[in-house]
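Next up: just one chain, as structure tokens, the form predicted alone.
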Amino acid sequence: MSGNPTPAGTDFAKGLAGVVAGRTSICSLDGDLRYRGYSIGPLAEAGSFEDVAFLLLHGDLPTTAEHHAFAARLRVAADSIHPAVIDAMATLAERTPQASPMDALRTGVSMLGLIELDQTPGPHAALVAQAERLLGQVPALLGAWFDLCAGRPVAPWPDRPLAGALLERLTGRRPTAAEEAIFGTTLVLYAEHEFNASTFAARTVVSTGSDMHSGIVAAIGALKGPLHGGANEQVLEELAEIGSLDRVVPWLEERFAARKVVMGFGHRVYKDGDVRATLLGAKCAQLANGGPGEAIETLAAAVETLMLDRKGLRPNLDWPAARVYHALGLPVRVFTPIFVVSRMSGWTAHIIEQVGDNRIIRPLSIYCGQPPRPWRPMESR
């Protein structure tokens, strides 16, 4: 059934923007972000990127006893991955190595999802366990894939906290605990933002009775977009092609001449600043001190200042990210990779929250082609 029909002239909202499209109890954006009721900001400072997934997926903090079994569950599941997709994506990364890293996870959910004879939702207790081993599945993925394609047998999944394990797999040296604390805060602030396009690309395939692997499938394809996730690898690229701080003001004069819009700042959600940057730029700024990502902080206040002085727009959260990022030595094509990892705890919760309580999602639309026309044969055509 297709609804009533919307009236010719009705107002809509372009993109939804500003528009209700349900309820959820996992994420509030209402004056300040919060996780199951809790605030972003002890969240990021603690940094436990476990205890926000656990958080998301379970709706409390877990206690200790939880905690480390949670953990131990995300490390068996980093580890079992089924050896038919790991040599199935060591076909793909020696005839395609220059894909892109996301297409990769995309390619390799769809293939744990066959593996596992992933059909239809599954009662509570069994999505919950699903998304336990796709939490820890994808990280895993994501260290495999660069083994694969650097030719080099896949290294085995450290026994350490996720943010430092993925961070000692895609740099192939172990961080320091000053490093692995800050990359577990970006994931803690990844890990959940209300209904974005990728959530809700998610949301939308489950509602049809269709399984998580789908859904989580759809997100990844939703956030590969510049304009989504792939923002806070263009935000690095940006800082490249500036360069200097003598370009600053020539290179985002340009872009206001030519009505280009400067990745990394703005946000349909935060009209007066992105909490998660205000959060997260202090930590970097630190972490950058006296290293090789100095200068690049420089840049980025100088930018900062202009953006906010000629558009009054405030950075969001991918602009501390990328250099966050650059400054621990990772590759900019993983940038958009760890924002998946991370958001598969928000992407995993909402799912089972749609399960639970479900209507298929389905807006209306205006009509503005053709008026109505008669059809004629194609002779006379």
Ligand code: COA
Given for the second form:
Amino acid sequence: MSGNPTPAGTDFAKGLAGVVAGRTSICSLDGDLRYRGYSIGPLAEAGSFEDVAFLLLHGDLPTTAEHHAFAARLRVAADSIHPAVIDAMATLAERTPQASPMDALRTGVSMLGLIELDQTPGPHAALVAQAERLLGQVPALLGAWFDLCAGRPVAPWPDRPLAGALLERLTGRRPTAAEEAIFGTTLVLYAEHEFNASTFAARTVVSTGSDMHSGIVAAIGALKGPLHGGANEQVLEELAEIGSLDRVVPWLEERFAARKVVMGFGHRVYKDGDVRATLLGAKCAQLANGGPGEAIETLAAAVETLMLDRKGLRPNLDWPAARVYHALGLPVRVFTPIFVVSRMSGWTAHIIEQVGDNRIIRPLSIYCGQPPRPWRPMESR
Ligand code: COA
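What would the structure be for the form predicted in complex with ligand COA, rather than the form predicted alone?
Once more the chain from above appears, this time first in line as the rest of the complex follows.
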């Protein structure tokens, strides 16, 4: 017999906390956060999503020529969505415009997989090409859904770096250089984070021999949850609910008494603070300075102080990211879809890594149900 140890006793790690479930060369959280060995600080400061996506997918930072060629491939991909997918999205948007854009993206990626006949993972080069295509298509799908829900024809994808193009598509106006830079920083910070729930979901799906689109569909579903990516939308809902400085203490006390979590705080891995929140928090305060976001910043600072004093908890990335997106004029319902656009780079890199050194992901459980009992025919139940 090889490989599978028999579980001893009743010990297990709820939520797989602390369990090492595999190896990765994509990202490390050991002290600093690093993508393929590069510290997150300078990557976030440079704020180039294309650089980081290339790094995650191809293993190293691009040269200037590689960067431009990669960015051009993403733009071509953005315009490559089959009209049948757009038509189906148009029907759905007309029928249910209030649907979550996360569901629209999940459905859109699923349709792309169908129409592109994605069945099983191909060789490495084919997977990388497929990943690049998805990296360009997913933001374009989001922009298309946004237009279709507003009853507009789908606008063309702007011929610019992805951060500025996406911001332009979602706000309907050309962003300033400063806006584009901080938005790019959020995309870099959201791009990759090791064996988080959505990435692990994607790896699990492709570990069965299934295709990349199926892995991404599962990942989008996992990211949607408020304990994971959905937290960035909840952060803003909660700040709006608190409303004013005098409400901070009673609101939090009610929350603690009800044993409900406060969105944007705590992390499974970072117990002394999330380096990404520190990096973005400083930029967020600058962005809001003197603008309409300033009142929210004052509230946020009061919540942070109380969370640390009362719970010993520090913010995670969703805490400043939600405020940055709000200050940029983005509607709350696109906050988590923006996370999808960025995390596509990490997800696809992990799918390729899993396929390249695969063993089906299949853990064990401890049975805690009924003891053995006899089957009874229906008439005697
Ligand atoms: N607000 C209030 N209490 C929190 C909290 C939060 N945001 N995050 C953790 N806690 C509490 C837990 O309830 C637990 O309390 P207990 O010991 O009395 O039961 C304690 O802190 C330890 O938390 P832990 O169980 O180790 O957290 P986890 O690793 O299982 O979960 C998260 C991690 C991220 C899911 C959790 O912190 C959370 O729900 N945060 C809010 C959602 C969020 O921001 N998600 C985005 C993550 S990047």
